[in-house]
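Coming up is one lone chain in structure tokens, specifically the form predicted on its own.
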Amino acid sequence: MALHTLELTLEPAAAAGPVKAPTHIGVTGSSDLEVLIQPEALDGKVAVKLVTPVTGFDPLWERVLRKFIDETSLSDTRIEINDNNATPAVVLLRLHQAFTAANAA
């Protein structure tokens, strides 16, 4: 199975800052995904690397990621997502779990 990699650099509408600590949430398994999130100086931006077996959904991924960044005002953060056919709802759930865990540290 070939994997598709999508790399985005997104800028939040309002930058609140990075997460407090590196965090790993989830497991790459059937219809799930894992999220790794860590603070990194990126001039106020968020860098995302996504690896997925699904092709043709780059615009949807970008909308989901922009929604998350707008909701959290996240900035100066690197996110890595390893996907195995997760739905957009699961993607947002895992992103919010990672954000919450990283800020609770």
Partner chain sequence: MSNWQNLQPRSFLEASARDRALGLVDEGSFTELAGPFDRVTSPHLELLGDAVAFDDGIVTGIGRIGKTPVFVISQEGKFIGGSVGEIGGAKMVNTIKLAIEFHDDLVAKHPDLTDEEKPVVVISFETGGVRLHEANAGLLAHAEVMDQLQKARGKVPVIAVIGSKVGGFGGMGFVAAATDAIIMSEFGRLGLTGPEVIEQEMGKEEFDASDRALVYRTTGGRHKYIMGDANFLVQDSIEAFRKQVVELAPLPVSDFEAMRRIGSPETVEKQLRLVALAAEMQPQDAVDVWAKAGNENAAGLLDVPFAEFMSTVKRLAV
Second form
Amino acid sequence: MALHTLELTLEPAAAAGPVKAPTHIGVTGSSDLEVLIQPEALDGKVAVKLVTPVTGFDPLWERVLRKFIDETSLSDTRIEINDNNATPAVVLLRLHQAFTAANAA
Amino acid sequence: MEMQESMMGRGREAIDMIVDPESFQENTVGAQSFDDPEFGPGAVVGTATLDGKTTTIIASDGNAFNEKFPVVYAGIIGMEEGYKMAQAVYASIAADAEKPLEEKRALVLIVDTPGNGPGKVEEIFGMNKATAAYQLALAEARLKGHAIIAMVIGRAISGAFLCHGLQADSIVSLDANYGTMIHVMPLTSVSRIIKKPLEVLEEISKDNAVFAAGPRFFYSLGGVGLIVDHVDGMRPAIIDRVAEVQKAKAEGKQDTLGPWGRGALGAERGGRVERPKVMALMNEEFAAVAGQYAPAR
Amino acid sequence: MSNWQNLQPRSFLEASARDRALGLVDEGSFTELAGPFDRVTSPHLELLGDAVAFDDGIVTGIGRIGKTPVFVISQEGKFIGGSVGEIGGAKMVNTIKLAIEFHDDLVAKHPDLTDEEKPVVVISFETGGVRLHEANAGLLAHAEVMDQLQKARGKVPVIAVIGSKVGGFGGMGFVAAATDAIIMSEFGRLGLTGPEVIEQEMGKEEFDASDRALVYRTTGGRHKYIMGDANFLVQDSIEAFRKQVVELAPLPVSDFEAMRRIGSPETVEKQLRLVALAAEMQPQDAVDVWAKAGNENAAGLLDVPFAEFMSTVKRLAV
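Pass me the form predicted in complex with the partner chain as well; I've looked at the form predicted on its own already.
Let us now look at the entire complex, which starts with that chain.
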């Protein structure tokens, strides 16, 4: 029954560099999630750690995260997520909010 | 461990088992007397001697029914009860205000209460104030040097235990062989609210102290200082604890007592190990920025 | 406009715990302690397979209002109803403790310390009390908070702000009552027993928990203001709450003592006069008490506009 942890290392098709500043957004509310995003030298890759009560959707998570990284060309960045049953649409929305906030800071 | 006849609902009998024979004078604490028999009948307050020393006794009467506030029965602490208990504490403080530390009377709380008054009138008038008033009075008495010992004999449930028990310097409990209940909510209700199967919760609660019900688990969390396994053990245990608490206060070791002291005990006994870690982290982070928030001079 | 400026006109009711914490203190002055980057999450939730939060659902830190250091505790109702577990409870306890220690340090260092340079604590409540997933640890933390509130007496004023969705209930209803000054919006709710439990105890005919207006009449900001349980009633924006805190922050601690509802033999006497009134009236509804306080249009009080309410309402005096 323990929480499910998914760790992924993704590489963007075109690397545009890391986010500017470490940023936290969101609340792990019901059907929602929170995101920590921060720059880190990772040989151009993006490291993701996701903690969720939901199991069995690892390929879906990977597709959603890959879509986000392709859209942003993010590289050298660490992303950590606490999820509580968010839908893919909400996941993408929060990731983009985190990205925007981290670059505005 | 042999099962014993429960002390539930028998707060008045427990008083007689604990204090010096025939010494309990109900409805008088210091200069305060509680003359109206219909005022806060669920709360029993008075003065006794314990090992020859003047002691304030505060208990619940499980057989009382407050006719003015019909949600108050079976040991529930209602608005009148909460304020009556607070008055007994303030009267104890006032009576010994001029006395040196070692002569300040002890307070013994006999704990057998299932809850606070859960009614509409209670919410309209603010039940939360009554029980908070009692807690603040107890904390004040404790910090002013009175030794406060809670003796759990039956039900020590959630908010009612917060109110009547958890502000004590030291908490003693009868063991589970007396059917002693210490918890926030029965597991069946927890299961319904947090949406986890009862069987799973039962399995986890076998060895997870932050979650489980009963005096042994509270012991490992530091929530209960000492467990006694027979009613005959209550009186000597309380006399000992009063002496120990008074000694600690005389030595300026207030921080080893009360809710804060129970935090350290919980870490020592392995039941609450996260608490000190996050506190240490905050202390460190604050120390790094404190200068920015100090006034410019 | 900066993020802080954007926050000011926002609804307090809808605001997250972190936005409330940031917005209540001066722009750019807030330092979070044990914040999300520390990643202190609850192992007890993890064991149960439930989602965790990097701040365990509570924002703690220090900011400034003018010359006053302001220690802030802000609860996040969206995370398990703002419930208090081992870590969140410890963060709350330790914030008050740090404020008291900081006060003592400053007083020792600066004999000329002014009232407005002394720290205050602000608690933004949004909670039903104990987190059932780690109930015992949460309960013990509540007792520690009460202990710290008493230790803060005469030194560090503690201000409660209540205007978030969940309100302040359960054991945290005690804690709120035990603070020095309470600021509410009309959407804030304060009490001990949640509506569902009252319904269960008394029956649906006596108390229908799904009746929103009834719930607000019984525990809402306007009612608590009439009863004297809320010292101040403000509009639902971060800047309105902030304005009230700004007014209070520099006051001497003796002024706060005078705002208390409980915490002394004298206040207990006064509360007992209210309890005697409750016994005598046996009100069926809070409206009965509003009428008793001298409000001619008692039944309509919940519906009149805020400004009209504030200018015409009569508060209960005993």
